[in-house]
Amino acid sequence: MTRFVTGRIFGSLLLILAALTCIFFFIHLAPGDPVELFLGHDSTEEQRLIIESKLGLDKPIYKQFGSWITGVILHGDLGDSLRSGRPVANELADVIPNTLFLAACSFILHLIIAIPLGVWMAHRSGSKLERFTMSTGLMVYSLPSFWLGLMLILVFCRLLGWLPSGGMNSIDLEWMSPGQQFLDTLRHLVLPVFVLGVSTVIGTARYVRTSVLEVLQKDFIMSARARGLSKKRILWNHALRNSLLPIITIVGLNIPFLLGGAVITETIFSWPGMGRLTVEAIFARDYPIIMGTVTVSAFMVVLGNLLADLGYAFVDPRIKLRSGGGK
């Protein structure tokens, strides 16, 4: 088990290093001059030289990379924003909790709906209601997130007036009681969480359905039926428990989709998170912010995959044996 965990952690660290390398060079291949954007078109050559020296752009590209990767790994220094002049770490510290809050709410609600729905679809496989649920879910799943978000704003915010169209809280939040503040945050969460987490429920539910149906064909399920166990107990205590490995895979893969979807969702609903900050930085050519947000996203994705791998070892002891000595 120790060798398995150590190998996965070491591989994850190498993957993060490779991701940081790609991030740096891809960003520097992007068109646009950050110095000109920072100073404007009327800047003098002396001003350009001062800013280039301050940002380290007067050095060869390999020295820039060495300074940046050393600062990130050893000191957690992501540089300073070109727009605000603040450290990138401080800019990210202001928005990452909001993104994690939105992603966590979406992820938890996604699993709460998707896993029972997948088990129910396996139990009712082939029925008209199951086919209708599958078709409706796939139709919602296939809609582009930006279009779905705009349509939800049009219907529930502009036409019906039931929900706020954007932001994380109302402007009069500080005058509300704690209970009112909680309800206000929930109202602002409804539409972003639906677009980010609930609209893609059918994807995970289909994997759960397929995995449970495969397990239901196993011999030990036939033995459980022969012993007179109820269908409910067979589904939840035996079939679902033995279907966890594919489910863990989907859970791990959902983390990148959540972070990627947060960029669009936060922009549409004006959610003050890391995705919205990334979009604003792209339009402003704020390269330090872009590299910082992509670096944090890469770290979260690798961490999610690492937790999924460790989840395999926890659920299936045979993985520990294979990793420990090929038994």
Second form
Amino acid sequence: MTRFVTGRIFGSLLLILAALTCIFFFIHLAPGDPVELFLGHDSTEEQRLIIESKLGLDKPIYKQFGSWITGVILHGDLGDSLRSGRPVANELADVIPNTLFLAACSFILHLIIAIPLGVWMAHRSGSKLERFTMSTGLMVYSLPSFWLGLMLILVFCRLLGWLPSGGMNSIDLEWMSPGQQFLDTLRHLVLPVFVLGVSTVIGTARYVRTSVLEVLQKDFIMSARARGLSKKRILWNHALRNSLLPIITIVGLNIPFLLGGAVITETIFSWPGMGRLTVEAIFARDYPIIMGTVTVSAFMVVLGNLLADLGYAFVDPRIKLRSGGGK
Amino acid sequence: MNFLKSLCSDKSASVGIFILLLLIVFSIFGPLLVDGSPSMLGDREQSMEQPSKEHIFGTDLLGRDVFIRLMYGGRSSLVAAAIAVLLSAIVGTIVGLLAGYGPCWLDRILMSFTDLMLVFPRIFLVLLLAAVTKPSLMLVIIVIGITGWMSIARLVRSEVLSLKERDFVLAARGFGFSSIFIMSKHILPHVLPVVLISMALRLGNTILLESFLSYLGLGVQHPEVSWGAMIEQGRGHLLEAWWLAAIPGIAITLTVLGANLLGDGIRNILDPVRKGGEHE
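Structure of the form predicted in complex with the partner chain, given the form predicted on its own:
Now the complete complex, all chains and molecules, led by this one.
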């Protein structure tokens, strides 16, 4: 088991290192000239030199790479933002908690809806109602989330005026009581969480459904049935519990999807997170920020996969036994 | 042929095909039947007119007919998505073939690279690419195309690995045919169905990604139109002219739904055990 864990951690570290290398050479070898794109055509030679030295572009590329990668690994130093002049690490530290908060809320909401829905679909498999649910789910899955966000803003913010259309808090947050502050955040949270969570619901529900249907074929379900346990009990206690194992994988594998979705949701709802920072940085041609957010997102994906692998091994004793052989 | 027959008898696949065909006819052939161009300006009084008999989807801020713009926008959106998926399929098939059939070291290098690319959430990769170049429709096609090949490559590789040991391939090798000949004549035809299926399954997501990039302004530039760009133009006038953003969004939803239904149908036919299984 220890060998399995260390092997996985080592592999993940290598992958992150490779990802960092990839991002660096990608930005630096791409056909466009970052300095010109940042400054525009009518820049003076002096401005150019300042930006070049700021980005370290005046040194040979292997030196640039060396100092960048040691900076990232040893000091967590991702350079300074071109726009604000602040360290990228600080800019990221401001926004990452917001993205994680949004993503976590959406993920929990989607599980709360998807798991019972999946079990219910397995229970009613083949019925008309199940087919209807499936088609509705597919329809929701097909909605462009940025458009759904806009339409919800139109209905709930502009027409009905029930909810705020963007941001994470109201401007007058400081003058509110803690209870009001909590309610204020909650009101800002409703639409983004819904938009980010809703498209993944049907995917997970179908996953749970297939998984439950597969478990229902197993011998131990037969024996439970033979012992005269009620159908409900078999479904919820025996089948669901055994089919929840793949859910751990979903948690890990959903991270890229959630991060990607967060980019879209944050853009629409002006949520002060990593996704919006990335999009803003792209329009401002703020390369250090872009490199920073891509690095962090890659890191999160690797971490998610690692945790999913390890979690799976801890939960399923069969994997532990197999990995004892040193997989 | 058999496959086509079962495709037409599958309910979700046939509905999907119907929707897609309808939209293709609408946006590819529609502009030929209607006179007027997407950038033809109307009079000042015609600005942001509600849907009516004359303009069934209304007009935009500059008095341009939304129905006509929707046709032309569909053209660029559908063509962009189709080419991007094709590009992913080509790159994925080549990488998968080389990794599966080539020497062990090549397999290792290519698959490590594939795993590495999968580490980046696709949209970040797309945005990173878009940031270093000037926005255009071509850019969107290339960017989406070269960030979506990884899962196809893995799929093709695993197919090739099993095909490699089959008798007909071993025989071809015994005859002394070159690797390139065996790959293109004997292995590729067997891999193609898998590639086609994964192309159908990816189409929906590709359209969504394309429309988001166009929405951000990283896709087609004025005076060309696309559905995503139309939504962006309507964003500032949600209250006064809801149809500007609503209608292109419905068109995108329908297209993606069609593609997803088709993908579902294909999967049902190929994998009846998992009928209605999880979505990609």
